[in-house]
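Just one chain is shown here, as C-alpha cells, and it is the form predicted on its own.
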Amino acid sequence: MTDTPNDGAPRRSLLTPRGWAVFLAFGFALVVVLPILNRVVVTGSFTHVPDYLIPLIGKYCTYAMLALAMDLIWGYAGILSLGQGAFFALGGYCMGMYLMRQIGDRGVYKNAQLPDFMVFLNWKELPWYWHGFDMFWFAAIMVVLVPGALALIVGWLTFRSRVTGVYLSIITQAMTFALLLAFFRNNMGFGGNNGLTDFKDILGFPIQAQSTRVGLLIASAIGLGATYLICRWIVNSKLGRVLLAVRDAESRVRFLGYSVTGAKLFVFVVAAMLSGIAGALYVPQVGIINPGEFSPAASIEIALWVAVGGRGTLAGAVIGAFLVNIAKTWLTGAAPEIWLFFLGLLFIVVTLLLPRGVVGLVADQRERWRARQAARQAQAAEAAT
C-alpha cells in the first residue's frame, strides 16, 4: 500500500497488510502465548514453557532491539559503529544503579545508604552521580539521556570532521574500550570488576518471582515492537531516503545541499537511545551488569547479528539476533570450547557466501521460484498454441 504526498513522490505505508499480520502474530506469541504456556499450562505438559526460558527469550528480545538500532545506522546510513555495545551497557548501568538503590538495608552489610560494594571499599557517602537513582522515573530518563548524550558528543565530533569508514569504526571501538577500562576501576563507583548485582526487586515486585520475569518478558517484547516501528517509521520517511543516499553517495548528497552531518547525527543519537533502553530491559532479566558488557568483541558480535539476518532489512536484524543467540546458547552449553571458532566461521561464511544475509537468501530463492513458475507458464502457453 502506498500513498502520494504533496510533492508527488510515492510514500510507502509503515507496514504492508502482510507485514502487519506477521508483526502482530509475532507480538501475540511473545506477549500472550508464551506467558500462558508458562503460567497456566501444567508443569510436565508437552506445551508447558519452562521457567528458565522466559528470561532467556526476554534477553533475546533485548538483543533484537540492539540489533535494530545497529541496522538503523549501519544498514541504512552506512555508519559501521563498533561501539553500540557501550550505549547498551550504559543503559544497563543506569537500570542497575536504580536496582541497587532498591536493595536498601537488605544487603550483606545492612547499610540502607550505601550498596554493599561501597561499604566493602570503605566509601563514606554516596557519590553525587548516584543521587536520584532511588526513583524509577529518574533512572528511566537517565537510561535514555546518558547514552544519547555520549552519542551526541562523539557523533558531533566525528561527523563534523567528516570521519567515515574504518576510521569511524576504530574511534567508536576505542571509545568502548576506554569505557571498559574506566568501569573496571573500583574508584569509579560502579562495582569494579564485579559490577552491580544481587538485585532484590523492581517497582516493588520481587525480581526473582516468576510473575515478575513474565512481566519483564512482556515489557521486552513491547519494547522490541516499539523499536521496530520507530525504526520502520524513520527509514520510510524522507529522512530515511536521505540516509540511504548518504550511505551510497555521501559526497553527492552534501553537494545537493543536504545536511549530512545533521542526518547522521540524528540517527546515531536515536540508535544510542534505543540501545540504552534495550540495556535497561536486559539487566533485571539477567541479574547483573558488569564491565564485560563494554567489551569491543560484544559490539562486533552485534554487527554479526545484523549481517547474518540481512543488513538494511529491519526484519533481518531481528531474525539474525535470535538465530545467532539461540546458537550461542546451545553451543556454549553443548561445546563451549568451539563457540568462538563457530562465530569466526559464521562471519567468514556470511561475508563470502551470504552478503545479503538470511533475508536476502530467502528473497533470492523466492525470485528463482517465481522465475521458474513464469517459465513453466510460458512453456505451457506456447504448447497450447
Partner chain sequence: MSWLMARLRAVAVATAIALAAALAASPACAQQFDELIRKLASDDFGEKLDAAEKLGALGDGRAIPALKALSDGTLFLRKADGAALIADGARYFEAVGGKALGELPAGDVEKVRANNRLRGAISASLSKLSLFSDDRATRLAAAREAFKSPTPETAAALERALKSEKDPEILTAIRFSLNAAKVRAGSVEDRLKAIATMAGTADPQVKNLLTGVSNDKDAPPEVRKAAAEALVSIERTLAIVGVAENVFQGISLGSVLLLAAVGLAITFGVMGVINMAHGEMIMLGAYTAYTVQIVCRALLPKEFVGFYLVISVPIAFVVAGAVGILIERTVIRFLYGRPLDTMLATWGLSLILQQAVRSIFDAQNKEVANPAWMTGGFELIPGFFVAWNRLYIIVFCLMVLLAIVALLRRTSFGLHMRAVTQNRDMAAAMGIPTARIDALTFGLGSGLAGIAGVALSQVGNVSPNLGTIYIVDSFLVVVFGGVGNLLGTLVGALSLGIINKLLEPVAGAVLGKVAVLVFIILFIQRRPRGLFALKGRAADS
Given for the second form:
Amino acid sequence: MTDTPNDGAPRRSLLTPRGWAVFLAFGFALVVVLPILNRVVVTGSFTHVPDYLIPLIGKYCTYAMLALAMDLIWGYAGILSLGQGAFFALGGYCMGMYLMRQIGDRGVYKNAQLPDFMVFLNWKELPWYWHGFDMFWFAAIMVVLVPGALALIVGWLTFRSRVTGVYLSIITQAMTFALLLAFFRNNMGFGGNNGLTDFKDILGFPIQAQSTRVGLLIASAIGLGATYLICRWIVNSKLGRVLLAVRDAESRVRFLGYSVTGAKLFVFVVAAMLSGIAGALYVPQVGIINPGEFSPAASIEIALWVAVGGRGTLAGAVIGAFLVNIAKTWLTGAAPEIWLFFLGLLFIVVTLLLPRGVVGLVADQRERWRARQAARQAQAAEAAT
Amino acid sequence: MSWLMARLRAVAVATAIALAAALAASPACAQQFDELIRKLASDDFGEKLDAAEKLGALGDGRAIPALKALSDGTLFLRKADGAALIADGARYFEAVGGKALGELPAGDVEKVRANNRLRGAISASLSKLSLFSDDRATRLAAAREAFKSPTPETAAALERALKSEKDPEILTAIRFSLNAAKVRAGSVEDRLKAIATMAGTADPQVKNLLTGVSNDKDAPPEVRKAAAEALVSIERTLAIVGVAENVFQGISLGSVLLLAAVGLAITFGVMGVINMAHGEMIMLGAYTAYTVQIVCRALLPKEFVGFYLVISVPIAFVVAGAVGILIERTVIRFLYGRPLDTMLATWGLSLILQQAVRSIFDAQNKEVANPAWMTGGFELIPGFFVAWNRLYIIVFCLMVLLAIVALLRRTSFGLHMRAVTQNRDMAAAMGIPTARIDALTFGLGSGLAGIAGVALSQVGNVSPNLGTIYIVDSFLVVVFGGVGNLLGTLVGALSLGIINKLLEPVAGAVLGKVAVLVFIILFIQRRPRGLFALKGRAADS
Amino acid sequence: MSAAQSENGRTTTPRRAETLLYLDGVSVSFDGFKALNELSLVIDRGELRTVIGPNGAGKTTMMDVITGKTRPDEGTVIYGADTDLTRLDESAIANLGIGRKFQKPTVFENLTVFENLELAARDSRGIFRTLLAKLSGTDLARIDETLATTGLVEHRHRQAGALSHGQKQWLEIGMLLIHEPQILLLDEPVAGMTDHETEQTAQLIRRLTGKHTLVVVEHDMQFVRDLGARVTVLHEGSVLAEGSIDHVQAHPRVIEVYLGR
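Now that the form predicted on its own has been shown, please provide the structure of the form predicted together with the partner chain.
And the full complex, kicking off with our chain again.
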C-alpha cells in the first residue's frame, strides 16, 4: 500500500493522502458498515452479516494488532522476539481477571469474593495480586503495565549484554515457555489448566449479547487503527531509521553514538504493550484465556503472519494476520488434519520463496507492470515520430 | 512354549523340596517335622494353625514350600493316606521328600483350605523360616524383613540364624535386624549399645525405628535420649544421601539433555543453523525404536527380543540422519546466512513432521518397553536406589560423546568439518566440498538426535510431541555451554541437569524449571556467549 | 595514575599538553593469545598518523580498545585531558568525538545516502528525542556539505546498498565527518579500492588533516607513502618502530618482520 520505507526522500507526514483514504475506508468498513449490516439489515437478507462473524472479525483485528507489534520489533528492528504471544496472553489475563471479578456471586459457588476456581481449591481469601482488578481502569492500566514491565526487565537484561539474533529468539522463547509452565500451576492463582472463563459482563454489558459483541468489534477496530498509526509514527520518525540501522549494522549505530540498547528496549517495550492491549481486546471476544496462549508455537505463528504479509511493511503485517487466520478458521473447520501440514508448508514457502511476503509480491508485479507500460509508451512515442 | 515353562517350573519345585530335605535336621526333629506337615493338611483349623506356628519355630527350611502352598491354595490332601501334596498345575509332589507323583485323578485329592488368620500365622512363620531357606536371596530378604518386626521371637530366630549363616552380606543384615530388635527391648545397657551401632546409617527404616523409641514414653529416659541423639546424626546422613541421589538424578537428566543437545550443538556450531525441527528428529528416533520393537517382537525368538534396543540405535541414526540430509538439501541450504528465517522454516518442518507421525501412528502415547536388562536397579547404599535404565543412559551418553570426539579428531570428515567451522571461505578455497560437508554435518546432527530419541524412549512415553518437550531445554544447554564447543555442551547439560534436580525438592518441578530459566537469563549477563565462548575475531562473525 | 605506574618501575610514555589520545601499557589477550602486549602510543591533536603492521599485529584490536569495543586487561587509555576511555561504552566514546571507520565498509544498506548521513549528524542521541526529531535547516546544510566533501551529491537518494565499494567507504567517512569528530580512526580505508579510488581517498584524507586528528591503519605501502605522515609499526601487539616512512622502512627489525626485504 503506502509502505515503502526507503523511498529516498525524507518522509515527514504520517500517511500520504492516498494512505489516509485507504486507512479511513477500512476503518469505516469495520466500525460503521459491518455493525449496520449485522444489526440493522434483516436476517436472511443477502447483505446481512451473520452474528458469528462479528466476534470472529473482532478476533482477527486483535491478531492484526499483535502482528503490527511483531512487525515493529522484527520487521523494523530485526529482533525476532518469540515472546509476543506471552505479552498478548499477559494482557489477556489482566482483562480476564477483571472479567472474573465482574462475575461476583453469579458463579457456580455463589461466592461474591472469590472466583469459582479459588473456591474449588479451598482458598479462603483473594491473593494480593488479584486486588484492584474489580475496577476496569485498574485492569486497563495493568493490561499495558504488566507486559511492558516484563519486557523492560527481560529486554534490559538481554539487550544490555548484547544478546542478538537467534540467541535472543531462544531466550524469549524460554521466557514464554517458563510462563507457560507457571500458568499451568493451580497455585499460581490464575485458574491453572482451565484458565479464566465463564465471564458474565464487561462494564455492565452482558458479554454474550450481540450488541456487546458489536461494541467489542468496534473497539478492536479502533484499537487496530490506533496501533497502526502509532507504529507508523514510530517507523516514520528518526527513531524508525535508527531501528532499521540497528537491523542492518548494529555496531555502526553504536559507533555513531546511539544507544542501541535504548532503541531496542524502547521498541521492545512498546511492542509488548501493544501486544498486551491486543490480548485484552481478544479475551472478551473469545470468552476464555488459558495457559495455551503462552505456548511457544503461538508466538512463532505470529512471526508467520508478519512474514506472509511482508515484514518491514505495516500494511503487510495486518494483511498477513487476516489471511493466515482466515485460512486457519476455514481449514481447522473443513479439514483439521490438513491444517498443520498447511501451516508448516506456509512457513517453508514464505521463507524460501516469498521473503518479502504478499506485499512484496504485489509490489514486484506492479513494478513489472509499470515497466511494461513505460516500454509500451516509449514504443508508441517512437512510432508516432 | 508353555509346556516347556511348565516342565521347568515343575523341576524347580521338585528340586526345592529335595534340597530342603537334604538340609534336614536330626532324626527326632525329622519325625516332628513330618508330623507337623501332616497336621498342616488336616481338616481342623486349630490344628493347622498350631502346625503352622510350630513349623515356624522349628526353624526347618523344608517347611517353606508346604507353607507357601497352603497360603496359595495349592496344598492338597491325599485321601488315601492323609499325606500332604503340593500341586503345580495338574502335577503333584509329596510335601515331605518332594517325590514327583505326576498327574492324579481329581477324586484322589482334596484341597486344603486356609483362612486369613491361618495365612497370618503362615506369613509370620515363613518370615522366620526364610532365614533358613536354601535360597540366598530369600534369606537376605528375610534378614532385612525381620527388621520390621523387632519382637523377641524374631530376635531369637535371628540369633539362631546368626550361628548357621555363612554369607557376609546376609550376616550384616541379620546383625542389623538383631540390633533393631535389641533397641526395642532388653536391658538398658544392651539397648544403648544397639542404638550406638545405628547412628550414622542412612536407612529411613532405622530413622522410623529410632523415632518410635525416642517417642516411646515407656522407654527409659537415657534410651530415649540416646535414640534422639542418634536420630540427629541419621538425619544428617539422610540429607547427604538425598543430595547425592539428586545429583545422580541430575547427572541422569543431564545426560538425556546432552544427548538431545549434542546434535544441535554440532549443527549450530558448524553451520550456524538453528534447527527448530531438531526435537522432531528426536521424536523420529523414538518412533524408530517403537517400530523396531514391534518388528522384533514379531520376528525374533523370545530370548533375543531384548536386543531390539541395540538394533534400534543404528537404525534410528540412519533414519533421522537421512531425513536430516533431505531437509538440508531441500530447505536449509537455501537459507544460509539468514538464521532467523532458518528458524521459521525449520519450525514449519517440525509441524509437518509432527502431523505426519500423528497421521501414521495416531496421537496416542506409545510405550517402548524397557528390555529385561534395563528394568529394576540396585540400592547403592541404603536409601539410594540406582535404576538400571538411568545408569545405562549415562554410560550410553558418554559412549556417544566419545564417538563424536573420535569422529571429529580422528577422521578426515571431522577435519573437514572443523575446517568449515573455523573458516568456511578458506575451506572452500582449499577444495573442501563445503556443501557436502554441510549436508553430512546436518545428517550427523540429526542422526545423533535420532539416537537420543531411542534413549528417551526408555525414560518416558513416545508421542508426536516428544520433541517439543526437549527442544527448549536443548537450546538452553547450547546457549549456556557456548556455541561450537562440545565441552561446553557437556558441562552445560550436566550442570543444568543437576541444578534442575537440586532445585526440584526445594521449589517443586515447575518452579525449579522457571528458576533455571531465570538463572540462564542472568548468567548470560556475565557471559553473553556462554560458558565456553569463542573470543576475539572469530566471535564477531 | 601514570605516576604510580612509573614508580612501579614501568617505562611510562610522557604526556604532553597537546596530546589528544594516550595509550600506555595496554594489554589484551584472547584465550592466551596476546593481541596487545603493553602497547603505548601517543597521538597529538591535529596529527595524521599511519599505523602499519603484519596481520595479527594488533592494529584492529588497538582500535577496538580505543573505541570501547574491547576492554583491555590492563593499561591506561586517556582521551583529551583526563577522560578514561576504558570505563565507557561505544556510544559514549563516539559521542566524545571519536569516530571509527571499520575495515569492511559498514553503512546502513537499506537506508538512502541521505538518511545515513542524517542518522550520523550531530544531534541528540536520546531515544525520545529521536522519536520527535525534526530535520533543521542547519542539519540539511551540513548534510549537503558532507555530500560535497565525499563526492556523493548525485547519489543523495540512492540506497546505500546500491553504492560501489569505494562509494560506501566514502559514505562511511562522510558519516564520521558529519558527526564532527575530534579524532578519526580509519581502518584500512582503501582496502579493495581501485587505484583511482585510492588516489581520491588519499586526497580526501589530506584535505581532512589539520581539521581533524586522524589515525589511519593501512596495508598499502604506496598509500602510506602518499599520505607522507608519521608511521607507527606494530608487531605482536606492541610498537616496533616509529618515525617517517623512510625511517621505518630502513629499520632492520621492521624489514625483518614486515617488509621482508
